[in-house]
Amino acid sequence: MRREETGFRKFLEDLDKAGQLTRIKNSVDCRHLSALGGDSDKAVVFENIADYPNWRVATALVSNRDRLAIAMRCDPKRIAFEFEQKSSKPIDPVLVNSAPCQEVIMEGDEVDLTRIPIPMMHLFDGGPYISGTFAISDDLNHGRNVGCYRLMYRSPTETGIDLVSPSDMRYYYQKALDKKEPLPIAIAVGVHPLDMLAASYKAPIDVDELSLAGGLRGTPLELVKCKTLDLEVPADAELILEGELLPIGWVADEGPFGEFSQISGDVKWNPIFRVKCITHRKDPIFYMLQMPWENDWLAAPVTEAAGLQALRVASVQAVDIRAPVGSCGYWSLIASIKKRPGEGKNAVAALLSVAEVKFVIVTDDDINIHNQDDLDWAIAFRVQADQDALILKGARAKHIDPSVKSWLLGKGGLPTTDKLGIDATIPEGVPKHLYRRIKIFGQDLVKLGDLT
């Protein structure tokens, strides 16, 4: 009897259940996929895949926080509150014998990777890319990490890998490559919301972000050994990428890509991934993150968890953060607090902390951080530009931000950036009542509705 469906395929059956997938049963063109994701309002199933008879697509899944709620199990305003908590006591994982991803085994000759229904996603993208992967490597001294890197096809075995921004990962390639050795890593591709949640968390590097999906999950999550690597993969994972990055460091092209930023970006110089080994479910699901809306919405819940982190770390009460789409979830928060002497400051100084944020406002309780009206009273009367803006320069940046420059370091280099920080919390020696909202005369009292 097959074991219960876990992770990715559960996480469908939720949609499913909550009204929120659609699946479409007509034949589509590979070439059309991110097209028509991008066109449904709800996660969206591709059932039959042209030239792919063995293939089903699943898109566009948490392309919202609504269906990000879903995979959290809670309100959508509590996301960040209740990824904090939940990573804050991670749950190991367990390594199993057999394993769903393992179902097919493709090795040597047997790889191609024009077997897997590689979209192409944007109209100026270097070529069909895998935008959703939960890519895991191994270090010595540090032990597994985990993170989310995208992968361009270049030929039926290699393809690129984004590995310019500062990471875990590209940090324990540096490694093998000072040693003139390759860095073998595992991708898998169709894993919970959650596990992708946990390994683009900026988790310190001796936390397993595999331990951290299972305080996500609430339960272990299953690992298996792969094929021919000494490494372990989600057990219910849809598809596995068994390989290593060649010892070649920044050199091969790869790009342009539709960015998380919302931007079609440059071509990079990055690494090459070399599959050796390919395993998948008999009937697997292909998963096409969705760019930018998914990785956005993933990204979000990711850096506010941080920026509460950071908050606590100053010992400063938090009562809500957002970190705003349109900044694509990574690049700015936006904080209320309840504020003790100084707090306005030290709160901005805490966020501005946080991974590649590069603005920050942080108020007062009494304003409602989801209103931008409500945020613009607050800077336009609470901010004095000589007292309230910080700027920290020469700050860890991210290469997609055209505004760094990144094409001016050379292959493999790593920009920085100056931040911004507002502090529009009432200032200290400003009595209270001076902003005190303006209330209508009997407002409570009578009701137009009520006359007529």
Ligand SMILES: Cc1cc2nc3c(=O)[nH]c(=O)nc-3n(C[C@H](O)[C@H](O)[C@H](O)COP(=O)(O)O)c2cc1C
Given for the second form:
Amino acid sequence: MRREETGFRKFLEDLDKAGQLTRIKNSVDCRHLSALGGDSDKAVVFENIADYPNWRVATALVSNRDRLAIAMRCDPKRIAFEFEQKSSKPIDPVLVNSAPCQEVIMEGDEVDLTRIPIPMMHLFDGGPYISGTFAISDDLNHGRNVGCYRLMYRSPTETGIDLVSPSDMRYYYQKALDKKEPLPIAIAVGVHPLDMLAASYKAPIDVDELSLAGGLRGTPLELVKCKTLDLEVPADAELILEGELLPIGWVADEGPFGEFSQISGDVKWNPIFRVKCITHRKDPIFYMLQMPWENDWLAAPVTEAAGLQALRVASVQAVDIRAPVGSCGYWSLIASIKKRPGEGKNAVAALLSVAEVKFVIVTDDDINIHNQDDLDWAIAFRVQADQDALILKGARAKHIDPSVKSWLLGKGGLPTTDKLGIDATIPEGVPKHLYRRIKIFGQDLVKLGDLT
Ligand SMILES: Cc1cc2nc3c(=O)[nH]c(=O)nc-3n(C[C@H](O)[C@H](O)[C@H](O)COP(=O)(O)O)c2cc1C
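The structure above corresponds to the form predicted on its own; please give the structure of the form predicted in complex with this ligand next.
Full assembly next; the chain just shown is listed first.
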């Protein structure tokens, strides 16, 4: 008897119940999946993929905040707060002996990535991509690690992987490379969005993101041992690729790819992932994570929660926080706070410390940070550039921001960036009553509707 679904398939069910999922029964060419998925205002499951009889493909699952809120089971505005609260209560995974993700096993000569409907996603991409992965690695000193890393199809047994940015897996890979050894990794495709959130969260290196995923789900993740590696993978995943990152360093062309920065990226130099074993369900659903929206909406709560944590450490009381999707959920943070004197600056400094965030605005809690007009008003009347703008020079950056000129760095180089923060809270010494908003005389007494 099949066990009860808790992961990816349960989420598809939840979307269905909420009227947020379309099922397409007509046969679809693998090369059209990206365009068709991008054309839908709902999540989509393609039930019939031409030339891939056993496969279905799901996409656009969390390409807006409302669908992510379904995954998190909370109000769309509370996702970051919910994420921060749940991630502070990790639940350790449990090991099981058999798993849906290992119903079909391809090893040795049988390994063939062309048997998976890996789509060509964007014009200019360097090849077909697996965009939504949950990548597991291990290290003697720091333990298990999970992150999301896209894979570019290269051959039936090899993919590229984007490992240019600083990350725990890049660090594990560098350690293996220093010893001229490969790094064993396992890739799960088709896991619950909460697992993806846990994986993409920049947790301290010793934190096990699988326990974090358990905390977010509110129940332990079930893991099963890999068939060829000393690693464990989520039992309820759809597809697993077992293999190793070859000890060659950053030498192989990878990309371009339609990046989460909403830019069609450049070719990068990266390592190669050699696949030694493929396992999947008997009726697998391939997850084509739609770029950039699904990536950006997954990034936003992670960045927001990191911002909330930074504010907490700085002893600043956060009221609301937002990583705008225009900044890809990564590069900007806007927060409102209950301010005590000086805390506007403390808050700006704290938020600028968050990984890739390079632009910050902090306001008081009378400002609705989801309303651009309200924000513009705060910036217009509460900011003096020489006193309220903070510039931080030479901080960590990401390659895909063209303004950091990473092409000048050569293979394996890491860029830096300057950051800007604006304290748009009421300045100390300015009386609050000077910000009293207009209220129309008698507006609570008479209504036009009562006269018509
Ligand atoms: C959908 C998705 C795809 C991602 N792809 C990559 C990638 O290809 N390369 C990368 O360096 N980071 C990528 N990220 C960000 C990393 O997953 C994130 O920085 C994570 O914290 C890395 O985990 P680690 O430091 O524990 O290894 C992606 C994030 C998401 C949500």
